[in-house]
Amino acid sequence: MSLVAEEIRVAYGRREAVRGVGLVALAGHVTAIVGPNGSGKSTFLGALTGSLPFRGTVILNGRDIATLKPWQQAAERAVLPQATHLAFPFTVIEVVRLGLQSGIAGARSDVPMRALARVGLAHHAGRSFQDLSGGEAQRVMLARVLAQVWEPVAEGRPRWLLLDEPVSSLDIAHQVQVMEIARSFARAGGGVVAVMHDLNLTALHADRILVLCEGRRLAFGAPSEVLTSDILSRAYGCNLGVSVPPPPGVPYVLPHAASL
């Protein structure tokens, strides 16, 4: 099973933000989307989730999302947006339960607390969501989407986490925690597609990486194939040096005499 995007195009007025981008994300893998600001990463993810109008085709587990009702999509994939603003004074556990009500485990009353424990916030269940720090709020929202697709595989079909900058507000320890959650979800048979900025975290945790530049696909492949000095320097418009340390041989990226 897979998430397949073919010739995706998204326009804002006359400006085309995504220009014919394709992607094949496999269940059991973490697929990352990287690129400079304005390259179309979040817009492309918005097309994959069906939250933005687009041209092209998105196939989720063998079905065109254009033919699926919202509840059918919600049963197979959960979406973590870049930012969430709540107008009502929900408690943390109430926010997480919203995901449970949208997903496939509605009768599992234990799931919200287990999801909160998974992100290290079970002790905040009764707090007001508005009182949380930015990083805590981001982890609560991750717990919400985990509750929505709690079982990575159900009835023989993989579930999907679609994450837009899931570590943007987090310290180093919690960045690692979130990426390990994503990695664990994939190991259990689910699929993960994540927009990322930190190239080193991406190198460490992603199976495949899509590099976008000016709305187009610049490269797609394994970290060792994509995270090269040439590709990244072209994508980001500055000199980037990529080195490989001793085992386990995961590439890491350093700005090297950066110049425009």
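Here, rigid core means the biggest group of C-alpha atoms that superpose within 1.5 Å across both forms. Keep in mind it's a predicted model, so treat the numbers as computed, not measured. Residue numbers count along the first chain shown, from 1. First, how it differs from the form predicted in complex with its partner chain.
For G237, the Cα coordinates differ by under 2 angstroms between these two forms after the core has been superposed.
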Given for the second form:
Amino acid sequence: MSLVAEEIRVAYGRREAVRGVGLVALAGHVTAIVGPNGSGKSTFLGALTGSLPFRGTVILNGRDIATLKPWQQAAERAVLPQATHLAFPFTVIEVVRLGLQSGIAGARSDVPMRALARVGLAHHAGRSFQDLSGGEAQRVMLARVLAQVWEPVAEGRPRWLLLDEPVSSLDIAHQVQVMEIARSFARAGGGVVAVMHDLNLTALHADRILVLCEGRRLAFGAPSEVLTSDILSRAYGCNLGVSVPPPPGVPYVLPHAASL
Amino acid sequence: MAAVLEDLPAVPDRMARARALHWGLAGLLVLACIASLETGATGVSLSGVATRLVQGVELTRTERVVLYDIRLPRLAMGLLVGAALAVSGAVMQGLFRNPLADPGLVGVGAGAGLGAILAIVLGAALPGWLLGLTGNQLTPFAAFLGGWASTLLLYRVSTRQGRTSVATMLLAGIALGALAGAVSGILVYVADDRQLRDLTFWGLGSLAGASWIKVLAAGPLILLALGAAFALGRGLNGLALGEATAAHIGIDVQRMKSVAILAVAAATGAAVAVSGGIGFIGIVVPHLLRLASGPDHRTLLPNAALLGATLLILADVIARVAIAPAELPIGIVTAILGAPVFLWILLKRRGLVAP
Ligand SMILES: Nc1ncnc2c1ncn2[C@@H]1O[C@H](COP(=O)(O)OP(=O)(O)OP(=O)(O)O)[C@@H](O)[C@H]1O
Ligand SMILES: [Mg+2]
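Swap state to the form predicted in complex with its partner chain from the form predicted alone:
First the chain shown before, then all remaining chains and molecules of the complex.
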């Protein structure tokens, strides 16, 4: 089972932000999407989740998402947006429960609490979500997403986590924690697609990396194939060195300071 | 994992609190109903009537008229209008993702009012068969159309990619209100004397004109709207996270928004058509309930119906006793009580109005 995107094109007005990008993400893998700001990562993810109008096809576990109802999609994949704004003063646990609304895991009432515990915030369950710090709020949102697709595999079908910059405002310990959550979800048979900015964290945790640049696919493959000085310097338009220190096989990216 | 969870501090269950509140509010509503039936210009008292009914003694003609033709329809209309105003406020706030959205404030009430005025003034010119077809539903239905058009317009203007700009929403509401006011002003010039009396009376916002005919005219539309609104709880909760996330958790956002807009328009339109512009119920009631038991729309909406009905009926009692034997328009009472509460909300949450 997989998440397949073919020839995705998304335009904002007349400007095309994603110009014919394809991707095959496998269940059991963490697939990372990297690229510079404005390269179309969030937009591409928006097409995968069906929340932006796009041309092309997205096949989720063998079914074209254009034929699926919102609740059918919600049963198979959960989405963490890059930023959220909550309109009303829900508490943390109430926000996590919103993830259950599709009714799949609705009966399992301890799931939200366990999801919160998973991101290390169970003791904040009763607080107002609007009072949380940026990183705490991001982790609560991840808990909401986890609660929605709690079991990585259900009825023989993998479920999917589509995460837009899940670690962007987290401290280093929680970055590692969240990446490990994603990884164990994939190891248990689920699928993860995550937009990332930290290339070294990506090198450690991703099985496949898609590099986007100006709305096009620049490279796709295993970290050791994709994270090369040549590809990265072209993608980001600056001089980036890559070395491979131990553990073997995990590339390490270091910017070259131009003025030193 | 289970052991870890047991060590946690207990989380207050606001859902349970909201359900308890439900029964409390229902009790309060019953008391308000009794107070409303008891109050009035004539000396008919409920206890006297009740005793005689129990003893099987015939009621006097006055008692029958006062109770069945004046106070009961007035109570029924208060129930309907109060619930409609509070629930359409709550739905509108959920839809616009902002606790300050209120049909009265952002021009939906004005749009509905324009529809009603059009029906009152131009309705007479309609061909007879059409008039016969619509009967006394014409004014509420026209108000519904006016409310619907203005809600739709407002949403288009102030919402972009699922995010509503409060500043735009309020300003668009002012523009809509001004436009509706201007057109209404023109209509006043072409109205004849009887229509003018209707208009003036209606514009003040009052339950005084209550009759069974009006209850029957507005009732079905309001009940339909309330039923639709109560089904929106889950969807509006999801919408609190934004349109995209609401869709991601499985909500058919487009359909939900259309239903919400129709429900707001129907409830506001019907309420405005029979009782004129009664303000602040739609903004104060949901706000108090959110303070008491949280913003979950699944309990907020039914509780808003109960509290809205209660407050409007009590305001109507005040309107009747404050300067007895004369009577205040109820819109004045709700404004005097509601406007300070509204200002207090603004004061406490100044950040809300920032774009
Ligand atoms: N709503 C929008 N309207 C118009 N243009 C948009 C919109 N959203 C994004 N864009 C443009 O589309 C391009 C891709 O945006 P996108 O958000 O996908 O970038 P990204 O790769 O996620 O960047 P970042 O790393 O900053 O999150 C950008 O040039 C952006 O300016
Ligand atoms: Mg982005």
